[in-house]
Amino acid sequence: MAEPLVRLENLTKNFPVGKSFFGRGRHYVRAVDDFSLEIFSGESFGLVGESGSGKSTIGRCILNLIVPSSGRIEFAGKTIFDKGKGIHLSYREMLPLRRDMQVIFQDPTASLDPRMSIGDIVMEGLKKHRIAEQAGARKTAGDYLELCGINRDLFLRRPGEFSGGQKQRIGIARALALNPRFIVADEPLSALDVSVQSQILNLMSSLKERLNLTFLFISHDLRTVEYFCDRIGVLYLGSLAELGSTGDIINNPLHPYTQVLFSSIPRDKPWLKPVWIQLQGEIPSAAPRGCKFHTRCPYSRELCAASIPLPEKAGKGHFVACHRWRELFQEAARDNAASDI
């Protein structure tokens, strides 16, 4: 198998949430907890989970926008961060890598400077990295705007003159202008109307194939992830609950949390009775002992509260971190067999 473009090893990120008298004894929330992942060149990796599960934090750590607390991050064979070896690339050291790793933001309105023309917004990176100047930068920016569905004749207009979908197209053009290899798409559709989401998703899909892009696609919309991504990681309280190909995760979810997420999706065949899995409570602010999901899991037992489940291989490239997944899988198989009789 080819070497991964992005490799994360035991990544952890803690955020301070308070302090005691005289500022001592600060408390921390572990947003990302001992997280490991490999993303291969040319694939779209989907990261799903509830709000507060750590998805955006992982993306920002990869881009070196925030500093991890521990672990290791590698991009294209170069170490960006390694706590054990004391490696953390500075702003100047990161500049050559910035061209190859870009981001598409969740809110296209907030991500575009309202005082700049859309042409200047797209040209800014080209000039910063000295890829092109003046006429060359203007032509390149115009080409990428048109590639993303924005007429180059609108070059001098400002973001406020465009709709939400058009603003997101401008944001995508800005990300692509540097000809990157890797893009973090952080909820790129959630701020858009439903009618526009499919257009932007189709645009991103065609650009991925045309430009051979690699995506970390962060989303709440499970149907979108199913359409766009090659592999899916299910995140809960900063740790992977399940990892596998899109087909495995969609058609054969093994972790109870994954089953809960996908049972909430409306079925394509409405005449079939939906299978609802009830989930109690909200995602906790601090991880409980044992399995992180046991406080909300409808199948929890004493073992779940006593020890942390390690990821187990359930198939080729399919891993699940659950003490009871084999037992639950066998029960589901018996129920399916009985329903077929």
Contents of the next structure:
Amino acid sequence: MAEPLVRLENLTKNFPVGKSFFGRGRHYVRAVDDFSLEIFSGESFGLVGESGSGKSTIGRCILNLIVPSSGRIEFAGKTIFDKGKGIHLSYREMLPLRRDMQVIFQDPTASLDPRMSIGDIVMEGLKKHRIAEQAGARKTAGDYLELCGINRDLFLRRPGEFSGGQKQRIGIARALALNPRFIVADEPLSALDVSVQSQILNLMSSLKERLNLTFLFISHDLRTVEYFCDRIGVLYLGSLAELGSTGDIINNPLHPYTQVLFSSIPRDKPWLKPVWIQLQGEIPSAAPRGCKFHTRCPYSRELCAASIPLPEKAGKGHFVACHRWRELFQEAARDNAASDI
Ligand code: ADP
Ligand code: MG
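Given the form predicted on its own, corresponding form predicted together with adenosine-5'-diphosphate:
After this comes the whole thing, all chains and molecules, with the earlier chain placed first.
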């Protein structure tokens, strides 16, 4: 397999939320909890989970937009954060790496400066990183706009003159103009009309192949993740519930939470018995003890409330953090066999 381009070890991020009752100490929400992952060169890794599960926080930690509380982050073999060793690259030290990691935002309208021409928007990074002088930057920006389906003759227009889908194309051109290796795409389709979502998804797919990009693709839309990603991580309250190839997660989901998430996608052949189980209640704001999912899980037992399940290997590259997955899997297989008779 290819080398990991991104390596996260025991990444944790706490956000302070208000003061405690006596005004001393603070309360924290643990948005990301002891999260480890490798993203390999050339793959698109999908991170899925409900809103509030910590997806964006992970992306922002990798991009060094926020400082993790603990753990370690490596990018292209270089440590950019290591709490244990006190390593945290400064803005200046990050600059050469930042070129290599770019972001595509959810809302293209909010992420493009309405006062700038689209040409200037795409050229901005080239100038900041001193990659090209004026004429060269103009040409590069025009090339990337056209690669993303925007005619270079529109160079001097402002974002307000474009549709949502076109704005996202401009946002993608801006990200790609620096010739990055790694893209964090944080819900890049969810602000767009359904009719243009597939066009933007196809564009990202073809650019990924053409430019040999590695993606962290964050989404709660499971169909797009299924289409776009090679591997999927299912996040629940800042921890991985399940990790596997797209085929594993779609066709053989083992964690009850994954089954719930993906059961909303209609299929001609449901995979296991516990399909269409309903998610009970809302995602809690503070993580419960034991398995974080146990308060909403229809299969929860005493053990689940008592101890945290560690990820277990269920197949090659397939990991599941559930005390009961093996038992449930065997039960479902028996029931499936019985119903085939
Ligand atoms: P997702 O992207 O999966 O919807 P986020 O990473 O945005 O989730 O948020 C994870 C958790 O962290 C949520 O409980 C959210 O309220 C909290 N959170 C995120 N950013 C901040 C912040 N800047 N300050 C306080 N809490 C935050
Ligand atoms: Mg988010």
